[in-house]
Amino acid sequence: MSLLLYFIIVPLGGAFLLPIISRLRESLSDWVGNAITALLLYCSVYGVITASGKTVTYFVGGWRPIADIPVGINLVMDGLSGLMLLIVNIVALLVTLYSVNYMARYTDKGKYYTLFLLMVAGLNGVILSGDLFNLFVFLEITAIASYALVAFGIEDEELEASFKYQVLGGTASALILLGIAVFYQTTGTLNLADASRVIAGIGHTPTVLFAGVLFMAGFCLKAALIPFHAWLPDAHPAAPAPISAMLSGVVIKVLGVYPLCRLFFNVYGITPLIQDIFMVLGVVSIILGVFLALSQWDFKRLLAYHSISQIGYVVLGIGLGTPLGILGGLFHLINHSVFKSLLFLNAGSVVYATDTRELKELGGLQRKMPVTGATSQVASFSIAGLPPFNGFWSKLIIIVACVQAGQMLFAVLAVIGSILTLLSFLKVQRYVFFDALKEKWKNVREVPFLMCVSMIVFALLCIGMGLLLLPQISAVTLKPAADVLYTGLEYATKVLGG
């Protein structure tokens, strides 16, 4: 149980030590940053395997919540939080590995890794928090570190994007904090499991529902679902490529989608109205996101709009509320973390080699950058949902689940979104990696070794993650996570006992 504390203490400790360590020798910050993310990944794998779908709770300071006194801080790892920890720390390790060479072009790696580890500590804290107040605290730690990392290049574009991100992120945080205040005034508790029991007793009163509306608006803004998406198309392109990968790969999911699922499935209890809201938001994001992406000629901005579209698939699947839909939504969540992180690293490699993101200025880079080109093709096929890549399996499950649930319109729109995604990435492949090689790119070279390693590992995951559907592997990873949402209000009993 004390292992849960390491997910927060280790990156926080590293963040506070790195400014000192980096003063001794800047290269030490690379070693320390990668060592900490590797340790966190080991803890994630160990936790998922040993917990094996059980609910593990750690009570900080030994303050165990008891009847009528739900005080104290508790960390909870169940199937859902275990899966989220695993994908966050896989992406974090591969991103820090990529950062060794990429961030050498920026000043002060010590500050970069300090902010990065603060962000990772906040993400792990949000996932493990068993009460609303500490979930909000860790959410703010992540958000503040993210604002600074988006602006890390300190150019006009980065500073403007960070400011916009901060204003809208602060608006989302204010909505969430107001929701927490209303929620506490009504239920008298902030412990998620205890609140679930209280709401089961008093029902969905007007104030409980009002708090739910505030949570829905705040967390949808964090998740960048349409129409709450305005900050994302600026923040993701402006950030350094490793941070773009983190923002799209894990941050919008952990700060947005995960709390929505935890609150509305495990605390409020899912209702047909909430399911309809989830599904409509999902489908609107799928279609509008991909149409906005099709018109883009900035490589990273195009990828940013696809983040909105792909999160729509996740929310659509989960919103169906069926076992197959929830499984497909969660599977697409982790698949998107992998292929979208890879795509942003591919874009970062192109910028690293050519210093431009404009598709029309590029061309013919496949011959000069074979690793970047090959891994980009794998990621493009994955996001478009072509077999046998991981995105195909999760999209197929979501579409089949829509058909089984009688939502034929949503199934058709999901297929259309996938076809348009394929068209968008055919454009990327043509303009960036194929076409004729322009004279000015004649001396371009492949990016350094460690950047290639990160991209290759992500590409291998895109190819192999379909194996997660095998019964033996799914029983340890996907199925326990889906069961947490499908069983809904049993969360209270699993955390606090009978």
Partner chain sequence: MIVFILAVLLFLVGLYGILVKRNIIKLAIGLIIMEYAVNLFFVLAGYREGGTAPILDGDLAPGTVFVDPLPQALVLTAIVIGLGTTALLVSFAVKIYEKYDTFDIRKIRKLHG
The other form holds:
Amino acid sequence: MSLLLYFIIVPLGGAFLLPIISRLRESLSDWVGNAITALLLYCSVYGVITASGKTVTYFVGGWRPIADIPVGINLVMDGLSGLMLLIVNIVALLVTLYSVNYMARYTDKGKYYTLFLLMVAGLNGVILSGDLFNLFVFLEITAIASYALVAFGIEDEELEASFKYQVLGGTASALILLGIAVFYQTTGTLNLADASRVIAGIGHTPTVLFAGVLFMAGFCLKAALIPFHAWLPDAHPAAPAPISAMLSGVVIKVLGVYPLCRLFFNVYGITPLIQDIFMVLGVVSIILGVFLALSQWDFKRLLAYHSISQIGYVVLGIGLGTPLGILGGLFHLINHSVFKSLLFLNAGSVVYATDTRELKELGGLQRKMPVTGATSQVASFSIAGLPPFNGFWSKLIIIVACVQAGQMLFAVLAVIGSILTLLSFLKVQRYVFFDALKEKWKNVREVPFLMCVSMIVFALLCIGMGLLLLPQISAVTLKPAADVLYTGLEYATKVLGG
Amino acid sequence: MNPLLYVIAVPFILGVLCFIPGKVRYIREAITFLGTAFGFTLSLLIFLDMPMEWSRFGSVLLKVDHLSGFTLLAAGFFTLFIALYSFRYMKDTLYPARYYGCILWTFAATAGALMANHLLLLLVFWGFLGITLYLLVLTGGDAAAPAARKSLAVIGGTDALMLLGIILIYQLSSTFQIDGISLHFNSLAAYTAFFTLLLGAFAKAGVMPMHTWIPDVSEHAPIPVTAFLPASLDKLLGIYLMIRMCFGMFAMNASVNLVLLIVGSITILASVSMALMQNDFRRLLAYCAISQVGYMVLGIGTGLALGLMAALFHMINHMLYKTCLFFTAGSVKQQTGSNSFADLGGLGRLMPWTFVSFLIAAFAVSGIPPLNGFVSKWMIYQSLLKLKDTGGSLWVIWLFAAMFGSGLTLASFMKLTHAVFLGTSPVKIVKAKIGESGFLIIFPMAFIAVLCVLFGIFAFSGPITLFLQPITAMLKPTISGVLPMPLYWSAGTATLLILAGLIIGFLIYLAGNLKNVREADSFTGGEELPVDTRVSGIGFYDTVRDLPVLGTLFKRAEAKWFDLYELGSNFAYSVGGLLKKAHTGLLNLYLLYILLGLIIFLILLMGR
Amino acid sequence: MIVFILAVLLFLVGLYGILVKRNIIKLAIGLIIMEYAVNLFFVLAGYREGGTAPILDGDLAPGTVFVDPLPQALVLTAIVIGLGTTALLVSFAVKIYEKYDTFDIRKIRKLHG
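Switching conditions: you have the form predicted alone, so give me the form predicted together with the partner chain.
Below is the whole assembly, all chains and molecules, this chain first.
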């Protein structure tokens, strides 16, 4: 059996087994959950190394294509999928590690891990799917799991957030499904590689474009680009911290940015108009998102608005369409996964210790919670793009790419966004960790060991990920991923051969 | 491995070691001493062994020439002295790991920034210095949090702008190598690149309008930190970058120089006027430090070899006397627990070493011959006078600003001297039996004060010939580094004359005292003063507040009307507030946004 | 063609529902209508004029036209997914009613700004 199938079967199987296992012993679910995510991480590292940038296709059930026309479902792992798998599973492992202690605050860890693994299965499925409908199904699995996880605390705000998330997410799903229907009616296929060939043949006819509009709106909603963003600042803060980290760290990218890239670079073939739309969406998200974030006083809500702004950088970089721009965009994508997950975990630790997210109520926690404080400083400097942390390098590449592509205005706006990001994270640092310690937090203690470990590993990643730019390392990680997008329509040949 | 790498790597690694948790103070101090002493020794060796370079990836990444060798040496020297001073002053700090670790990191990053020959490498070190500054300021405790936030906001923000400038430079000259860049101001991009980089240098050096973080930082951060970064290393870096830009990467033209001259003059006058009004030892020093950078900018703005030399010399002199002044402030703070004029007075008799060091440094900063500050100011005046030859009559204004600023500096230090060291002591100090500080505080302070004197008396035979003329010769090969004779300030002769004058004055004083002079306690209206009545320095120059135009300006400045950071964040918050109103929490509205987005996509993609 | 337009009309009805209605149950219904309109559209996309059911049963005359089986399979899946989301949505609506004592979306606005 191919390795690719494990990415979906293992977490899915785990999700089915967990409710039974957790009946036997609550603590077993911790072990099983962590073991499964660790296994997935091992698989993805192994997979990325063995594939070493080449495209691996797996035809489910042995239904090989007949005359180059696929008849069954296929799973595809190319450079881009490999990169996404890697980052999803790294974040998933560290988040489950963090959950061991954090989720003890909630009842029923078994259900939590079940939903969590369902979500991971869905994410891996979306990344590996070679056809549009499969992608939709996995997307819905992830979405349903995350709706439930957002409301895991079942308090009023969590329910409200989850309800709004569901209505807006449901709208997105309806748009995407409608897009799939129109797409299928026009091209007669749902396989991405096959469709890519068909579209290359018939061109961008109005119906194909109409499907494109629906996809774009639907996936932008999932990626929370402005003006499709309104669910994110409600849903991400309401979730338990590890889930916020997953949602902001990987879910918006896998459900939103990744399909957008796949569809418009590999299937439709990128056009200057689509690039312009991406870039404008990106810049609008950067600027409006960061202004909104700056004026928040709720720790997690502030972080959530920053997710919108940072996704803007990713989309801006990718939308430039130049090799450097795509590389920068994808690099920022994985960097953002790391530092934003870390920031949400930091926020979670603060909540764990103090039970409040209001910046004005906190203060002076640095001395009480040194690990949380130090890691959050690393993450803050990272997201603000200060050297030598990872965020600096990816922003640098994106801005260089903007200038080289002649988009001076976008470069300037990206820089302004970066300055405002710095400003708002300095605010967080000051109000949470550095002002005078309030009387009521005198007995606050550092969070348990495993949570610290998870945060420290994230922080080390923030410091070290700049190394991904070294030619030898980037040749197996970033470069193949960027090539997949840059070479665009060659995708069909790579997947189906010939 | 190349020695240039050691000077960065060794202090950095030692800095990491400082972060290992542990309670023993001496280990961290020993590591710090080791690191800084190593840094100083190695930078001395590098200075003697120039030029050196280190290449990798097909480009020269690190390069030491006369300019970087000299600045590196200065950085090494000051780091060592700051470390020595800290061992005593910071012995009770709550954050020893962060403090000593960041001191070493700062040196490593400064060395990297000074030696970097690749613009991105420069930016990486430069940006990292912002972080170490932030962490160092935070060792000042809870009250320092807002100041730390402000300093990193200003410095990090301008770093982001520098990034833009660097990329533009790359776009224009297709190289990141500093020694390979030679740009002319013939496009908007060139101007943008120059001014964004200049803003970065301004923020580091504390030139107006990017100066606002310095007074806040120096008020709340521990004194060695203030003496270390805003007063010396950050100035060094800012001026270093400005010189690299103005005498290397860019071919300057008259209008850009004019901008520099204007900014320099305004900086001198505006901040020295602010200094006059301060009632805190450290804040006054901070404003004075800002005003001194104005002189350096003026020197660079002349575009002449003499001006360049003057700016460099003033930079090094300023580092000397300002570090010394901050050290005296630290000494006072250490002994009395306060730096506010209201709590101080009459310390001259109680702390003689501190007083003498302070007096020397204060005379130097006010430009009194034969101290070092006078020589460099004199050279700056001369270079401004030289502008006459290139035409235009604006030089009068610059010269006026420079000289008037110097006078006001003296005035502000008169206030400071009176308020802290002369006059009568407040009751608290009399009761507390204040004494002199310990050796580790006095030694760095006095040593630097002696250097202030030596650099003044032997200016031409010492630092100028040794350090500065090679730099000038290197940067401006066309203009000879040797100065025309009449400009020379014959320091040795003048010193002798001044000494003779002082001795004669003293003799006259003694002669006058031979007759019996009547002494009496002070009194008003025939009444004896109560014991606790004293004239502190607080009221000095307060009449300025009542003047029509100036008074209003002062009030506005104190209300932070001219603070770019405050203006910027107020603007950002108001925009954010407006945008927040669009997120009412009503689900239908959010759906409407989505519908609008969908319609826009439809129109854009299907419109043709 | 007319059936497609009807499906789109149905979609618009659902859209109208979620845009205008204030009751969260009605919002849910609007969403469901949208999903079903899409399902309908998808099935219609696979319809072939005069086609028979796509089942292999041996005695087929040559030239028989099948309706496209793929959309039918997909729509079945989509319906199941729709069932899942609807169940979750409605159960949350009930929970929200317990917490907020109202179905009015205008009053369920603790999260804003």
